[in-house]
Amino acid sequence: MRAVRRADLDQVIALDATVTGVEKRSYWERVYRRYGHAPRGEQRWFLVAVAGRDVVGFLIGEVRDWEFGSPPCGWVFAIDIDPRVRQAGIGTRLLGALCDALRAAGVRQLRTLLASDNTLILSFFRSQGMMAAPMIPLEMDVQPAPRARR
């Protein structure tokens, strides 16, 4: 387990289009970006499992203050595991590694959002012992604008 390296970025990306069947390169680019160099006093992680030279599962995650009124909490976004090595504690390490991190940090409270769908994932967070949260999600969509008249 460690930090994020730019050589990892590659294998980051296959690992997620295995799991979520769409590649992201360009979007994998900007969050390695944004996480995979945090400057001083950013309490942000973007953390590999790694087995030999090969990246088998990734958390991304990082502190957020004052959003919707909380108080400084964690916050994962992003976690996958190389279906071939699950069940073998991988998830558990690196959330646990976060973890770790944020009560370095002073934060006492880890927050995620999943899709109520995504059985696999919540299952996970479940047995991690994250429980539904006392938010509600909204979303709406967003029309296109109408055409302007000419």
The other form holds:
Amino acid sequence: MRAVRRADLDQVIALDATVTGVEKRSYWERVYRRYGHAPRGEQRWFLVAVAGRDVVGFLIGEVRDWEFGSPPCGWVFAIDIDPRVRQAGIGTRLLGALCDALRAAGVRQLRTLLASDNTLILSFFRSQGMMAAPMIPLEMDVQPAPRARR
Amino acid sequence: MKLQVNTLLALYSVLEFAADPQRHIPASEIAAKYGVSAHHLAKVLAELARAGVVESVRGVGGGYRFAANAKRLTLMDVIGQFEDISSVPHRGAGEAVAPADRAISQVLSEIDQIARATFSSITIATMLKLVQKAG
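Next, report the structure of the form predicted together with its partner chain; the form predicted on its own has already been given.
Starting with the chain above, the whole complex follows.
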């Protein structure tokens, strides 16, 4: 369990592509730039679980301040574990490492957001003690602009 | 949200069995604990046995024991054996539906979706932790 390094990124991208079925290299490059070497005090964490030379899991989290009026709280917005090594406690250790960092930063709450049909990850977070938060995610379709009259 | 009596009995029973998976628990013991008739509970347990959640053990010290994986079995898996929580009546495709009906149906579907997601994300192993915490 350690902070991500530039050399890990290809494996992180490959692991994400395995789990989600979509390779998003440019997205992960941006995430790495923002979370991979956050300056001290920025309260962002990009952690990897490594077995030998293989990245077998990763987790990304940060502290968000006063989002929609909420006092500073921890957010975990990405977690993936290699399907071949699931059920071995790797996700629990990654989340534990983030909680340790949050605790040290004085943060006492951790949140996340998931698709309601993502029962695998939902079950994982539930097993770690997460419960429904007092907030409701909302969304709407942004309709295409009406065509201008000529 | 309110679950039917049999569904609740099934959940109580599954939690009892999963808390001590090696033990054969007589139906009468659970019936007495939750104040229901053994006959009533037997029907619930038979349904759980059919679904492979518990298995019956015959003979002296018989009863039922847990037969599923507590880390994989969700509340939805148990509830789904006894009731359909997506209870919003859907009108037939060709049937005339008032806009208000459609709008109400949309909101009720949203509530059902959240309920299903909640039940599907909580395993029996997680519930046992919550039970312990609540105790």
